[in-house]
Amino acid sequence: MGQITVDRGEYLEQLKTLVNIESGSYDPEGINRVADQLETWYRDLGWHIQRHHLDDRTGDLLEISNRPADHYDVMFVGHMDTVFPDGTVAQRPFSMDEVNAYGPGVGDMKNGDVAMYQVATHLSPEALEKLNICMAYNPDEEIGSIYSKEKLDEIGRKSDFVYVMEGAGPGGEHCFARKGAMRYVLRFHGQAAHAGFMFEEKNASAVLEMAHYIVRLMGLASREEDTTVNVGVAKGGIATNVVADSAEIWVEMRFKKESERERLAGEVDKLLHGEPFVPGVRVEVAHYDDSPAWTKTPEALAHIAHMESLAESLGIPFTQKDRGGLSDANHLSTTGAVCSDGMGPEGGKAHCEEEYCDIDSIQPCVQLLCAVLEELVERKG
C-alpha cells in the first residue's frame, strides 16, 4: 500500500467545475450536466458507464464501475443535486481562500463527488484488478432520493460495503448511524371569497388551516428524544383580498427511535382524521415517504473498528458521531451492505450560504478510502 498524493490544484479545479454547474434538485438539465462531466472523467479512466433514466423530473442516476459486474465489493455513493434554487451559482459561484472552498453544494456534496473520482484515479492496479467497484451518483438525494432510492438499493443489495460520501465533520468525524425520517406534503383545500365578505359569503381559508398545522406539527418536536419537526416550505393564496382556497406545506420529521416514529405518525393521523381547524377546509396528504433510522449492526461495528485502526496507522484522525440528517445510508443500510457515511472531505454549514469545504481534509479523505480498499484487496488475497 503505497503513499498517495492528491494533486490539490487539480482537485480544486474539478471541484470548481462541478460547483459551478447549477444543479438544484428541480433542475434535471443541470443535474445531467453534472452527470455529463463525471461521465467524461470516468470514461477517460476507461471505466464502464451506465446512465439510468429514472424520471423526466430529475437527472440520470450514474452507475459507474471499473468493469461490468453482478456483484460489487464496494459501492461509493455521491449525489449531484443541491438544495439551492436556480441563480445561486450566478450569485455566489465557487470561491476559495487559504483554508476553505465555498459555493453551492461545495460540501453537500460535490466535494464527495470529486473525492470518489480521485479514489478511482489513485487505486493500485491490483486493487482495480481484484475489486469490483461501483461509483454511484444520485440525482435527487436532497429531495429524499424519491426517484433514485429503488435503483440505489438494487445496487446496494449486490454490494458488500457502501461508502456514502457526505462531508465528514471537523477532525475526521464520520457517521455510522442516522435518524429516521418521515416526509409529508400536505395540501389544504379551502373555499375562496372576497376578503371583505368573510362573514357574509361562504369561505374557508386554506392559509389559516395551514398555519394551524404549521404550529401544531412543529410543536411535536421533542428535545429530549432529539425528534425534530420542520415545515420547510409553506405556500398558499393568490391575492391579498381573496380568501385563499389552496395552500401546501412540506414537512419533515426526524427521530432516533421507532417509538418516536409511532408517536409522530399517531399525532399526524389524529390531525388528519379529526375536524379541521377551519370548518370547510379539506386536508389531503399529497405525498408521504419515510426512511428508517439507520443503526449500528455488529458487522458495522467491526468494520468501523477496522477503519479506525487503519486511520491510526496512517496518522489520520478518525472519530464517529451519529447524525440527525438523512442520507442515502438510511435506506442503503436496509440492503444488508455494511454502510459508512460522512466519508467525504470535511465541511460544514450544509444548505446555507456559509457552506464550506476544508481544503486540507481532501488528502486524508482520499488516502483513507484508498487504504481501506487496498486493505480489502489484501484480505481477499
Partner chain sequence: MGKDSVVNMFVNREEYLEQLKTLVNIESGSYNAAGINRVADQLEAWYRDLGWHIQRHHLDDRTGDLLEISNRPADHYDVMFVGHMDTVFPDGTVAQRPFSMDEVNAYGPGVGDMKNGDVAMYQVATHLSPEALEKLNICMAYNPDEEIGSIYSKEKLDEIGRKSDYVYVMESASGNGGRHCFARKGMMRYVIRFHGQAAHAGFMFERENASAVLEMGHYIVKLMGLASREEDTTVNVGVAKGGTATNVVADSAEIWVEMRFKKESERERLTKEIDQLLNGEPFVPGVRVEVASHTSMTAWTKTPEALAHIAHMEEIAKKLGLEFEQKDRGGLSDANHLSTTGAICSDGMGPHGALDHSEKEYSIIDTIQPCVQLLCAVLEDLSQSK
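Got the form predicted together with the partner chain; any chance of the form predicted on its own too?
All you get below is the one chain by itself.
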C-alpha cells in the first residue's frame, strides 16, 4: 500500500477558497457558489457531475462520481452550508497559524469538503478503474437536511459504504454512533383578560400552561440512559397586565435507544391528549420532525475493526467516540449502507468564532481514506 503525499500548500489554498465563500444555510446563492467551485475542481479531474435542484430555498446537491453508475462501492458525504449569517466572512475570513486554520465553517465542514476532493486526486488508477465512487455535497445539513435528505438517502441505498466527512475529534477520534432526536414546536391557546381582574373575568393563561409543560417535559430526561430533553425556546404573552392567550415552546429530545424514543413519544402523547393543567387552554403541535438514532451493527463493528487495523499499520491514530449531535449519518445509516462519521481532518469548536481545523491532521486523514479504498480494490480482486 503506497504512501501518498498531500500538497499542504495546495490543500490550504483550496480550503481558503471555500471558507471565504459566504454560504449560510439560508443563502442558496452562496451555497451554489461553493458548488460551482467544487464542480470546477472535479471537472478538471474528468469526473461526472450531477447537480440536483431541490428547492429554491437552498442550493443544489452535488452528486459527483468517477463515472456514471447505478451502484456505488463508496459514497463520501460533505456539506457546503454553514451556520453563520451573511457578513461573517468579511468580519473574520480564513486565517491560519502554524498549527490550525480558522474561519467560518473551516472545520464544519469545508475541511472535509476539501479532503474529499484530495482523496479523489490521490487514488490509484486501479482504484478509479475498479471502484464506483460518489462524492455527495449537501446544501442544507446545518438545518437538518430538510431538502436534501430524500436525495441523499436515494444515493445511500445504492452504496455499500458511506463516509461522512465531519471533522474527527482530537487524536483521530471518529464517530460510529449518534443519538436520535425528536423536535416539537408546541403552541398554547388560552383566553386573554385584564390581569387585575383575573379572579372575576374568565381567563386561561397560555403561559402558565406552557410553564407546566416545560417542567414536565424537561423532567423526562434520564441521566442513566443519556436521554436529554431541552426546551430551547419559550415565548408568550404581550404585557404584564394581560393574561396571555398564546405561548409557544420549541423542544428537542435526544436518545440512544429506540425504547427511550418510544417512552418520550408516549409521555408527550399523554400530555397532549390529557386534561390541560389550566382549564380552557388548548395545545397544538405546530411542527414535528425526528431523526433516528444511529447504532453500531455487526457489519459496522467489523468495518471499524478493519479501519482501525489499517490505521495502525500506517501509524495513524484511530479512536472512536459516540456523539450526541446529529449528522447525515443518522438517516443514511437506515439505507443499508455501512456508515462511518467524523472521517474528516481533526477540528473543533464548531459554530463559534474559535472554530478551527488541525493542519497536521490533513495528511493522515487523506492517507487513511485512500488506504481503505485501495484495500477494498484488493478485496474485490
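Positions refer to the first chain, counted from 1. Source: prediction; values computed, not measured. In this text, the rigid core denotes the largest set of C-alpha atoms whose superposition between the two forms falls within 1.5 Å.
- For the motion between the two forms, the hinge, where fit shifts from one rigid part to the other, lands on 293 out of 228, 293, 50, 243.
- Superposing C-alpha atoms between the two forms reveals a rigid-body rotation of the smaller part against the larger of 17 degrees.
- Relative displacement of the residue 216 Cα between the two forms on rigid core alignment is 6.9 Å.
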